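Below, in structure tokens: the form predicted alone, a single chain.
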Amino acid sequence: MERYKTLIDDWKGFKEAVSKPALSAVRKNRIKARENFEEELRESFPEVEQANWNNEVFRLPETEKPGKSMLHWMGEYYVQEESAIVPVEVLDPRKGDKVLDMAAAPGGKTTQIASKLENKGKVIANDVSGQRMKSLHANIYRTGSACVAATNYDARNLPEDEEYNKILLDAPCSGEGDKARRNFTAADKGERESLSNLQKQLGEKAARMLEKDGKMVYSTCTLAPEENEEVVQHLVENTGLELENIELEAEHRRGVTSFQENEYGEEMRKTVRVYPHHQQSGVIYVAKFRK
């Protein structure tokens, strides 16, 4: 991770955060949560704390097991890394929207979209993995996300007979900086380059499927600029997508304009990076486009 030392705003804080367990977080599901949801949540988890940037996100001590509570099994909340909640907040889906989630399993962001729509809209949740479709279907069912239809394609091969006014591309990535995925071991150059090429292809596909004036959010859970700013730069230069500035209340840092010998440009400051020490959670990078 020393490769990224110059990108991190607080290297000491970053190292301290990644040495500790991530905080557990749950996201309220508007579709199923009852009026006394917060009261019942506090009965189950007395030390619960509402996130300071989102009133539907609740933090629990890392010792708690939120996946074992009745509220979870009833679908009133979804257990989700706090940082992973950011991309859909940036996409801002609203009732009546037609949304494509291009890499959806296991369904955290898909069900977050459905929750925001309150089932008044349409969501296509796609994933390339047949095995992961099982968890996607289970989570859609548990959360009552009736507006969601699931598909099993390599997203590069999705039919282009429909357009969407909002698209989420939470892209496959190396996960550098993500403790759960690779315990902070670095990816090699070949892996980063291969993933960057895939991400660019997926982004180009999203651009073709997005209607005029539609919004697209691109996100990863990696520190690597090759998979973040480089991909965004490619999409700006090679598609009809334009970057929009992200306003985010959660603690974050702006995207980087250069890294090592590569220049990405001042526009990258419209994108955001969330690091583990910001929320005691995972890494997330987010860019927002308009066609």
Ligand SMILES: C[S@@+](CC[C@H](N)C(=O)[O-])C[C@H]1O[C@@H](n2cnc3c(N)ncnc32)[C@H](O)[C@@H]1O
Contents of the next structure:
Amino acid sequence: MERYKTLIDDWKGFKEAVSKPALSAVRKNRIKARENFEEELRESFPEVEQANWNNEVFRLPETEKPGKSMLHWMGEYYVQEESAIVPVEVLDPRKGDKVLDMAAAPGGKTTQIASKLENKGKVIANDVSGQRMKSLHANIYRTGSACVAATNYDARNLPEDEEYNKILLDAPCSGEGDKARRNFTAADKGERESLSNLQKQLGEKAARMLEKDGKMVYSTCTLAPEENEEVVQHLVENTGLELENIELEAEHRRGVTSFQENEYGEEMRKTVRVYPHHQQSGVIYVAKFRK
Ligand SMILES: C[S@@+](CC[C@H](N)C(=O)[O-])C[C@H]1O[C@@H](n2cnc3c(N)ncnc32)[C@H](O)[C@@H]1O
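In place of the form predicted alone, output the structure of the form predicted together with the named molecule.
Up next: the whole complex, starting with the chain shown before.
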């Protein structure tokens, strides 16, 4: 992680946060949650705390096991890292929207979109992995996300006969900021470069499938600027997408304008980075575009 020391203003806070377990978080599912949801949640988890930036997100001590409660099995909440909740908040899906989630499994963000639509709208949730489609289907079913249809394409080959007014590209990435996956170790150059190429191709595809005036959100859970600001710069320069400034209540830093010998430009300050010391959660990078 020393590679990123110059990018992270509170390096000490970052190091401390990544050495501790992440807090568990649960997101209320509007489709299934009953009226007394919060009361029931507090009965199951007396130490639960509402997140300071989102009244549907609740933090639990890391010793709690929210995946083992009846409320979980009934689909009243979804267990999700707090930072992973940010991209859909930025996309801001509304009832009646037609949304494409290009890399959707296991469905944390798909089910968040369905919850925001309250099933009034359409969502295509796609993923290339046959294995991961199983958990995507199970999560769609458990959360009652009836507005979602799931597809199993390499997203670069999705049929272009449909356009969407909102697209989420929660891209495959090196996961440097995902404790469970690689415990905050930096990816090697080859991996970063091949993922960056794939991410650019997926972003170009999203640009073609987005309606005029539509919104697209790009996100990763990695620190590497090659997979974040470099991809965003490529999309701004090579597609009809324009960057929009992200206003976010959750604590964050702005995207970086340069790294090592690469210049990404001031516009990258419209994008955001959430670091582990902000929410005792994983890394998330988010950019928002308009066509
Ligand atoms: C960061 S994960 C998605 C997490 C998911 N959005 C969620 O919130 O639960 C990235 C996903 O991209 C999928 N993926 C990788 N390459 C892909 C491609 N070419 N087309 C579509 N999906 C792809 C992986 O199988 C993986 O499920």
